[in-house]
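Form predicted on its own, single chain, as structure tokens, below.
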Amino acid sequence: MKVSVIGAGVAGLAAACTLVERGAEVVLHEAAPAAGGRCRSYFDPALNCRIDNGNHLLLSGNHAVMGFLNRIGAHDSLSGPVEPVFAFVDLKTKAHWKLRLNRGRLPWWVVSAARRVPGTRARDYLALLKLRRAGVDDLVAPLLAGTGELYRNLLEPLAIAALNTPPDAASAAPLRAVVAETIERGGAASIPRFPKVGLSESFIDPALAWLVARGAEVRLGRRVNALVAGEKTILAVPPWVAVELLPGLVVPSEHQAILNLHFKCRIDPGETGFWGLVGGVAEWAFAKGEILSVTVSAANKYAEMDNATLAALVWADLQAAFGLGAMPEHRVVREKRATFAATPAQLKLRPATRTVDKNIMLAGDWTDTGLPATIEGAIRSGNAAALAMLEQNPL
């Protein structure tokens, strides 16, 4: 069976790998000159080094991610702390602290003041039980904001990072799914992971090499403008492109931006290699060798702010956090439609994997994976699309 996979982002690569592994003939199409979509690295001439177009923090409990990396021989390309530990900086007080989970499922870490969020009590964490009952129409902030320091220093940053949507508008349901698969499974499922070198080196280049070595055809820089009737196809493109190729398809239509700022600055990575930044413009900072890379999520509110002003504000946060000097060379990367907005209304627009045409399946983090728009969700969607295609059209 021959299958065209349109889109060589992580979802498309996962679909292609699953199909090839099960004996299908695959042609992978990508309109851009390079594969990867939002998950890629490139050389920046101004900074004179390679950078990731964005930052993606993974967790050891992301089983689809780990399975994908194992398949393409790239599992050892990830790095991170050996324990489930997360470093934070409170930009108001300039206090540095760490959240330290224990590895087992019984969360005894909450009874240790040295391991939990500063200023919280063990009973505050019972608020997480509210997430178990969260439905699509329940919003994050009304559900969890009454927990004081726990919300400000942990739950709000977690929600913004996972959902890329302001908590007062974001549905708590996808956050519930994330917590259920990581924190609730214990620290062993919550160990932070990120690429040692770059996103392309972990997810994209090994996947392309794996596919080509097994006979898949990869066509980069070649846009597909129309579907061929009767051709078995997996659409692994952004939702606005999917609608162009498949008129009448209902997809999420509202999006949130993500801003990534890369500063030519080397700092001590410490125990974790990254920090959550509380109370500032940015949410996360990553020490990546000669680059200090910062992410601003749910960033639509900064759409009209010019790059120079934005960089100055973020650098002020970094100065407060790490005692840095003058702002170095830097690059601002704006992803205006990074993810769909994880609001109740938009979640209800996520389509299923299968379409009305048995020869066309959908893949992408915007499809109905039950998870937010993450790498884990994208890979699951690709796997699901490939398996649905094989079930509908057995080899």
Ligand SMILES: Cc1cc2nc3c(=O)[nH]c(=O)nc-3n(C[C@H](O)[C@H](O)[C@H](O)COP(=O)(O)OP(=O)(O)OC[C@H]3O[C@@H](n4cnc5c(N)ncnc54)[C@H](O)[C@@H]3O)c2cc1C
Given for the second form:
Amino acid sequence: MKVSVIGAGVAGLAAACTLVERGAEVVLHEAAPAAGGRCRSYFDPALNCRIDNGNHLLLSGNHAVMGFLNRIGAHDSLSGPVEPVFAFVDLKTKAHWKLRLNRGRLPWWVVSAARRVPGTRARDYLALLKLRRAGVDDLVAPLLAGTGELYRNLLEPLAIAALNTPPDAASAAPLRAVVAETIERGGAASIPRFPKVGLSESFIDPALAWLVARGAEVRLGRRVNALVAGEKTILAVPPWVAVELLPGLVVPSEHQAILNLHFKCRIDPGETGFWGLVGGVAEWAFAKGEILSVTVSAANKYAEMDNATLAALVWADLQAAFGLGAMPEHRVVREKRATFAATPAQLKLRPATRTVDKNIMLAGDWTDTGLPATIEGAIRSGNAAALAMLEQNPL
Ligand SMILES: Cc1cc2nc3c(=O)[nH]c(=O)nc-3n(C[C@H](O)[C@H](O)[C@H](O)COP(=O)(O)OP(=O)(O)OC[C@H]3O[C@@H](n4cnc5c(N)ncnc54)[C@H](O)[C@@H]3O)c2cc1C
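Okay, that was the form predicted on its own. Show me the form predicted in complex with this ligand next.
Next comes the full complex, and the chain you just saw is listed first.
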């Protein structure tokens, strides 16, 4: 069986790998000159180094991610702390603290004041049980904001990072899915992971090499403008492209931006290599060799703010957190449609893998994975599309 996979983001790459592994002939089409989509690295001439389009944080419980990396031989390309530990800085008080989960399923870390969020009590964490009952129409803020310091210092930053949507508009259902697969499974499933070198070095280049070595054809810089009738196709493009290629398809249509600010500045990565920053504009900071890189999610609210103002605000946060000097060279990267907005209305627009045409399957972080728009969701969607194609058209 010959299958065209359109889009070489992680969803398309995962689909292509699953198909090739099961003996299908694959042609992978990518519009951009390089593969990777929203998960890629590139050389930035202003900073004179390679950067990622955005910091991507994974957790050890992201089993589809780990399976994909194992398959393409890149399982040792991730880095991060050895233990389930998250460092935070409160930008108002300049206090540094760490959340230290224990590895096992029984979360005894909540009864240890030294391990849990400062200013919280063990019983505050019972609020997480509310998440278990969350349906798609339950919003994050009304459900969880009553937990005071726990919400401000942990649940809100976690929700914004996972959902890329303001918590007063975001559905709690996809957050429930993330928590169920990570924190609820214990610290061993919640160890932070990120690429040692870059996103492309972990996810993209090894996948392309793996595919080419097994006979797949990879066509970069080839935008697909129309589907070929009767051709077996996995559409792994963003939703706004999918709807152009497949008119009548219902897809999420609202998006949220993510900002990444890359500063030429080397700081000690400490135990974790990254920090959650609470109470400012900057939300997460990653020490990546000569680059200190900051992420701001759910960032449509900064659409009108110019890059210079934004960089000054974020640098002031970094100064408060790490006692840094004058602002160095930097680059502001705005991913305007970073992910679909995880609101109840948008979640209800996510399509299933199968379409009305048995020859066309859908993949992408915006399809109905139950997860937020993440690498884990994208890879699962790609695997699911490949398996659905194989089931529909046995080899
Ligand atoms: C700044 C930023 C930070 C993020 N942080 C995290 C994080 O911390 N953790 C996490 O898990 N996830 C994170 N994400 C989300 C993650 O990057 C995405 O979920 C994932 O990369 C989506 O992959 P995809 O394959 O579904 O889509 P895409 O990456 O969008 O891939 C679609 C591909 O289709 C191609 N294409 C489009 N039109 C055509 C056409 N007509 N013909 C051929 N090809 C076409 C595109 O060029 C693209 O390569 C982040 C995203 C961004 C932008």
